[in-house]
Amino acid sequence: MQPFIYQTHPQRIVFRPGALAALGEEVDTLGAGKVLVLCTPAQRDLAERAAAVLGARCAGIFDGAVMHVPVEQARLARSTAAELGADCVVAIGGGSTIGLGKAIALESALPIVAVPTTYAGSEMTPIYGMTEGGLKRTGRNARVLPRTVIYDPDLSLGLPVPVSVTSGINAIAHAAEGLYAVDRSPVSEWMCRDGIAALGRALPVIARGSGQDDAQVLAARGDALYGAWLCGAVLGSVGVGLHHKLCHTLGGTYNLPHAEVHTIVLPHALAYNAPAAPEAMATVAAALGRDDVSGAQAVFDLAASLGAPVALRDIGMREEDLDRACELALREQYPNPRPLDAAGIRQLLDDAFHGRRPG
């Protein structure tokens, strides 16, 4: 066995239908008294369930949190938090709402409750990021990391079926690259294969929509969520490489939105580092049951197959920009299997922004 290092992350985690009723008891577990509840503006509904739930420990509710967390909606709810008097965050919903509990908790060190609703990963990694001035920068802080998760299945039910699948390959992106990482570890290896396989069971079921069984629809939630909850631990364990800087540059410059990103540029960046890392997608195409194709090509097929978007012109990227995307890129070396090159990254994006399948 190859010798390696596994870090783990002191969190508390409770998943099980109906998990959200037992939210006070984990805030009164932490200690604190006086809550404030984070949503996005479309989310709000949610928000006042979980505000309900606290009751007399919720100070208020902040429904501010938007995609890529800009830097002026972070200090806005910063002071809002400080205003109220807040001993604790809870943020409920996706990545961009547990995004700004994080940019809370960074400069504050409140402790975090995360009720994901989507299957982002980020409420299982130590990992912030903001955008600033058309920039994103992320960064690793061990303050941000939530302390308690609560995954309730139920709340996923009314995920819209396009959001469940891009949010579901987002998370399959964190373990495929996992299985690449520097650091890696037998434990991280073994999240990665479970977490997609998890992911590729669940996906197809959700989005075949209506006419299932309720039972067989709230398995395959279950199964989603048990997938994003091992695929975020990974991301939160081990480095990342091309495909996240990738995303992170796209996302933060042109504002474009996160999980769909994440699910154009996955094929092409798995294509990319095949060549350095072949165990690597041999395993990202055995757990999605496609022994018959590369694992870049594997996961193409799958989001094409569940009607996700394959090509960044489909989702605003001008074929203009596709250059300066590059040369930001290329602006910092990272650990990545294959060495960064500036022609075959501009290929790479070529390839996304064109929604080619990988040969």
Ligand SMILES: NC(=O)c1ccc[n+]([C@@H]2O[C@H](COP(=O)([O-])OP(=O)(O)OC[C@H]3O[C@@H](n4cnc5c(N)ncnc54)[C@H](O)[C@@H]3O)[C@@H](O)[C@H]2O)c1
Second form
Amino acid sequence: MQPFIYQTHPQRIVFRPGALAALGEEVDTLGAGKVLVLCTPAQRDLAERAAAVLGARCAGIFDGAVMHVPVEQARLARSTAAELGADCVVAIGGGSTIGLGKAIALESALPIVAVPTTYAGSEMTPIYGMTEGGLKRTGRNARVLPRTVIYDPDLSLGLPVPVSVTSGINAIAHAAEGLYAVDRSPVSEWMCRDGIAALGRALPVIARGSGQDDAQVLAARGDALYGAWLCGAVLGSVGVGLHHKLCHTLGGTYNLPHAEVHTIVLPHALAYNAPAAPEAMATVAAALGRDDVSGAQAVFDLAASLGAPVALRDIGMREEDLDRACELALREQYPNPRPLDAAGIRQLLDDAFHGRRPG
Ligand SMILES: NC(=O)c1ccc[n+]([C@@H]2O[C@H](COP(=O)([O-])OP(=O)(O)OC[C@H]3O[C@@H](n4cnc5c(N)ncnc54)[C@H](O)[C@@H]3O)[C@@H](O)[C@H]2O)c1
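Can you return the structure of this protein in the form predicted in complex with this ligand rather than the form predicted on its own?
Below is the entire complex, every chain and molecule, led by the chain shown above.
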């Protein structure tokens, strides 16, 4: 018997195509009536659709969400919410927009309704992050956990294929590390397996792009969002290891794009940990339908076959920064199945920099 502790989070999940139409009733269920809708500038149209659904409940739209939540944007959004007398925020978009909602909730305790349109998974976690002076600070607080999450696969139909692929592999990363987390449980392990399998099935269909049957594409979008939900729930309930810490360092310090960094680093972080977590790695490979290769190779092959970037050098990393990145990654101690050693991490970074397939 595997002893465990499993902490559940009180959240309401609404999952169906067309679920955006229920946004007003979901806000009513929370007892709120003055909503600030958050989005990125690029998703203003979608926020306006949400505002139309909310009708008189909508107090305004703030369209200034930016990747990694700069502290200045968080302050501006908070003061907008206060000026409008908002009693709820609706965050419609990817992890950046939901992150902005969390920055508001952290200080005001306003409830968040999250309507995710990528697969990053932030809507399922009590983790927040903010960037100040080039440094990203993260923390956990139950206040920032969205109270309601509306998953509407229709809203991700327009997510560009390259973003869909990297965002999907970002989700797989949560579950892959969840499989060897020290605080995993039978429930989280099941979510990892089912989440990885759903994304592994859906991403190739999504990557084929246009010219397919609409119903097939919508089914794949639904599968991917379902996988993202489970993988996000894993991230919200267990502590992750080397892979997430490395991506946090690389993304924050060298301003590299979040989902792409996850996509490139994941096979190498899994290869590093494989000797200490063989069962977890076999589960990753099996969930991706690849019993013929290692978990690390299965993830690398999935990314490469879907046209995702596989080398850090191709997304703006400089070779001369690898030594410093290695130093930063070793600075903090965190639970990881294989102890951290400088030579091993430096080799991992070199492999990820050049995009080598794990051996
Ligand atoms: N706190 C957490 O638990 C957690 C978890 C995962 C990610 N994050 C954070 O989330 C951020 C990354 O989130 P992301 O990868 O979702 O990217 P993102 O939110 O920055 O979105 C990327 C771009 O895609 C656009 N977009 C989003 N959905 C779209 C759609 N359906 N159609 C067309 N365009 C769309 C956005 O407007 C944006 O321009 C990072 O800052 C990361 O640290 C936090």
